[in-house]
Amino acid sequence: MKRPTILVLGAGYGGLATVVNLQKSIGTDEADIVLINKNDYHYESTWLHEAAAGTLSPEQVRYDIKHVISQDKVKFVKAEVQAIDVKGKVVTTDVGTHAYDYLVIALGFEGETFGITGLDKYALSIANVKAARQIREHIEYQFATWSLEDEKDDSRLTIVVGGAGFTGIEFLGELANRVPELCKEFDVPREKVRVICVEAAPMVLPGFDPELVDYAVRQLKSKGIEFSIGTPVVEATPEGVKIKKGEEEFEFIKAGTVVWAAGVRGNRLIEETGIENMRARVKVEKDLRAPGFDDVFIVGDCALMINEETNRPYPPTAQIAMQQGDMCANNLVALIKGQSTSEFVPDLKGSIASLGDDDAIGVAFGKKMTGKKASFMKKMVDNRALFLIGGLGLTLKKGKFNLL
C-alpha cells in the first residue's frame, strides 16, 4: 500500500511545530513528510521588533531548519509556493510541483496596509528577517546622514511608528533603549530625536488589562516616546505621513523613517484557493482541517478560530500556532491510522509584551505582572519556544539568558 505524503508548507511556529511532532510519533514506513519553506531557516517573528531596532542580532533571531528535523524522516524542500490546487491536490512552487495526500498551510502572515495610499511604497514592515535588517540599517542611515550634513534636516530623525497594538509597542520599547545609543554613536543630541507612535483605534493596546497599558505607556513616554492616538493614517510619502486629527483637520508629521506595524493578513495564496476566507484568514474546523476539505490542514496566522467566550478570534499568537502544530500532528497520525480526530481547544498560559529589555507587562498563570518580573517571564516564554521545536542544544545556542 502506497504511503501517504504529509506536505507541510511553511516553517514558522505553526508549521515547524507539525512537522516536529510528526517525525516524533510517525514511521517512515507509515507516511512521506515534505517540508517546504522559501528559506532554509526558520526566525522567531516574535522577536522581530528586536532586530529591526537594532537590540538584537538578526543572525540571533533565526536558525536553520535542518537543524531541527530528522532529515531521515522529513524532506526538506527550499522553494516558494506560487500556487495551492486544493481539488487536484497539487503545489505549484517556483522549483516544481508537489502532489500531497494532507496538506498543512502554514505559511504566515502579511501586512495590511487596509489601502492607505503610499503606504506600501514608502513605510517599512517588519515582516521578516531581511526587513528587519533594512529597518534597522536604514534608520542607522538617517542619523550617519544628519552628522555628516552642513545644514541638518532634524526630521531625519524622526520615526513614525504605525499601530499601538502588540508588534508596535514592544519596537517601541526597543526603540526607546536603542536611541540613545545612536545618539551616542552618532554625536545627536537625544532632543533631536522624536519617536512618535499613530494608531488609528482609541485606545493602545486593545485587549491588555488597562492598568497594565497605563504603565506600558507611562514607561515609554518617559523615555521620550510620543503618541497620537485615534488619528488614523491617511497617506504615506517619501517625506512621512498624513493623520487625520478631526473631521476636517488633517496633520502632515515630516519623518526620515516610518515603520507600519498596525495589522496583519493570511497569506495572499489563501485568497486563491477557493477555501473560503476572511483577509486570506480562514474559519477552520475544531480539528483544524478547513471547510469542506477533509485533507487540508491549516495553522497559524491563517487559521481563525473563534473564542467562544468572547465572541472574537484567538489572536494569532506564537503560543497558539505551536498548539496547534501539536494538535495537527496529532490529527495527521489519527487519520493515517484509520482513527477519528480531536478538536483543538487552546491553553492559553497568558500574555506577555516586552518594552524593551528589561521591562515588560502582562499577565501569567492569572497574575498582573510589570517589569522585570515581567521582562524575566517574557524571556523564559522565548526561551520554552525553543526548546519545544529543538531541544537543549538550540535553546542554549539562540535562548535568553541575560535574565536581571
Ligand code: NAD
Second form
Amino acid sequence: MKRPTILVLGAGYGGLATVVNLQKSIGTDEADIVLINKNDYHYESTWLHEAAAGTLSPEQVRYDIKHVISQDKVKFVKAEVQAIDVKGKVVTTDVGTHAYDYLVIALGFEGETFGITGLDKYALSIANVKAARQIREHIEYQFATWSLEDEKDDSRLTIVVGGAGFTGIEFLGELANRVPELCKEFDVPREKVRVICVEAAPMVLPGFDPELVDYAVRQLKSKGIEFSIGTPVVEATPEGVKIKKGEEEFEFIKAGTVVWAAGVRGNRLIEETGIENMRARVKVEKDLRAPGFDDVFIVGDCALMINEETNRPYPPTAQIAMQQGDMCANNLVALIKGQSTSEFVPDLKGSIASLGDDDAIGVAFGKKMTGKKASFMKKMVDNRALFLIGGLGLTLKKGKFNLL
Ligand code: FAD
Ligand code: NAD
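Given the form predicted on its own, state the structure of the form predicted together with nicotinamide-adenine-dinucleotide.
Following is the full complex, with the preceding chain placed first.
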C-alpha cells in the first residue's frame, strides 16, 4: 500500500511541534512527512516585540529549521503557500504544487486592522521577524533624521502604540528600556521623545488581573510611557493617528512611528479554502480536524476552540499552539494506524507579560507574580519552548540566561 503523505504548512510553534513529535513517533516506511514554510528559518513570535524595539537582534530571534528536523524523516520545502484546495487535496506554492493525504494547516497569525482607514498603509505591525526589523530600523531612522535636521520636527520622536493587550504592553516594556539607549546613541534629549499607548477599552490589558495591571501601568509610566485609555484609534495618516475621545470629540496625535498591536486574526489563506471561519480562524473539532474535512487538521492561531468554562474562545497563544501540535501528531499517527483520535484539552499553565528584560507581571500555576521573579519565570517559559522543539543544544544556543 502507498505510504500516506502528511503535508504540514507553516513552521511556527504549531507546525514545528507537529513535525518534531511526528518524526519521533512514525517510521519512514509508514508515512512521508513534508514541511512547507516561506522561510528556511523559524522565528520565536513570542520574542518579536524585543526585535521590534531593538533590545534583541533579529538573528537571536530565529533559527534554521533544518537544525530541528530529522532530514532523513522530514522533507523541508522553502516555499510560500498561495492556495489550499481542500477538495482536490492539493496545495499550491510559488515553487510548485503538493498533493497530500493528510494536511496540517499551521500558518499562524496576521495583524487585525478591523478595516480602520489608513492602518494597513501607515502603521507598522509586529507580525514577523522582517516586520520587527523594519520597526526597529524605522525608529532608528527617525532618531537619526531628527539629529541631522536644522529645523527639528519633534513629532519624529513620537511613537504611538495602538492597543494595550499583551503585545502592546510587552512592546512598551522594551521601548521603555530602549529609548534612553537611543537618546544616547543619537544625541536626543529624553524629554523630546514621547511614547504613547492608545487603547480602545476602558483599561489596559482588558480582562487581566487588575492588581497586576496597576503594577504594569505604574512601572511603564515611571519610565515615561504615556497612556490614552478608552480612546480608540479611528484613522491613521502619514502624519499620525486620529483617536476618538468622546461622542464628537477627536484628537490627532502627530507621530513619526505608529505601531499597530491591537489584535490578531488567522492567516487570510484560510478564507479562500471554503472552510467556515471567523476572521480566518476555523472552529475545529475536538480532535483538531476541520469540520467536514477528516483529512485536514488546523493548529495554532488559525484554529479556534471554545473554552466551555467561560464560553469564550481560548486566546491564540504559543502555549496552546505547541500543545495542539503535539496532539495533532498523536492523532495523525492514530489515523495512520487505524486507531481513533483523541480530544484536545489545553493545559493552561498561566500567562506572563514581560515589561522589558528585567520586569514582568503574570499568573503561573495559579500564583500572581511581579518584578524579577515574574521576569525569571518568563525567561524559563521562553527557554522551555526552545527545549521542547530543539532540545538542549538549541536552548543553549538561543536561550535567555541573563536570569537575574
Ligand atoms: P506562527 O508562530 O505565526 O507561525 C506561522 C508560520 O507560518 C511562520 O513560520 C510563517 O513564516 C509561516 N507562514 C505564514 N504564511 C505562510 C505562507 N503563505 N507560506 C508558507 N509559510 C507561511 N503566546 C504565548 O503563549 N506566550 C507569549 O509570551 C507570547 N508572546 C507574544 C509576543 C508577541 C510580540 C506576539 C506577536 C505574540 C505572542 N504570543 C505569545 C502569541 C504567539 O506568538 C502565537 O499564538 C503563536 O505564534 C502562534 O503559533 P502558530 O504556530 O499558529 O503561528
Ligand atoms: P489582544 O486582542 O489581546 O489585544 C488587543 C488590544 O487592542 C485590546 O486591548 C483591544 O481593546 C485594543 N484595541 C482594539 N481596537 C483598538 C483600536 N481601534 N484602538 C485602540 N486599541 C484597540 O491582541 P494582542 O495583544 O496582539 O495579543 C494577541 C494574542 O497573543 C493574544 O491571545 C495574547 O494573549 C497573545 N500574546 C500573549 C503574550 C504573553 O503571553 N506574554 C504576549 C503577546 C501576545
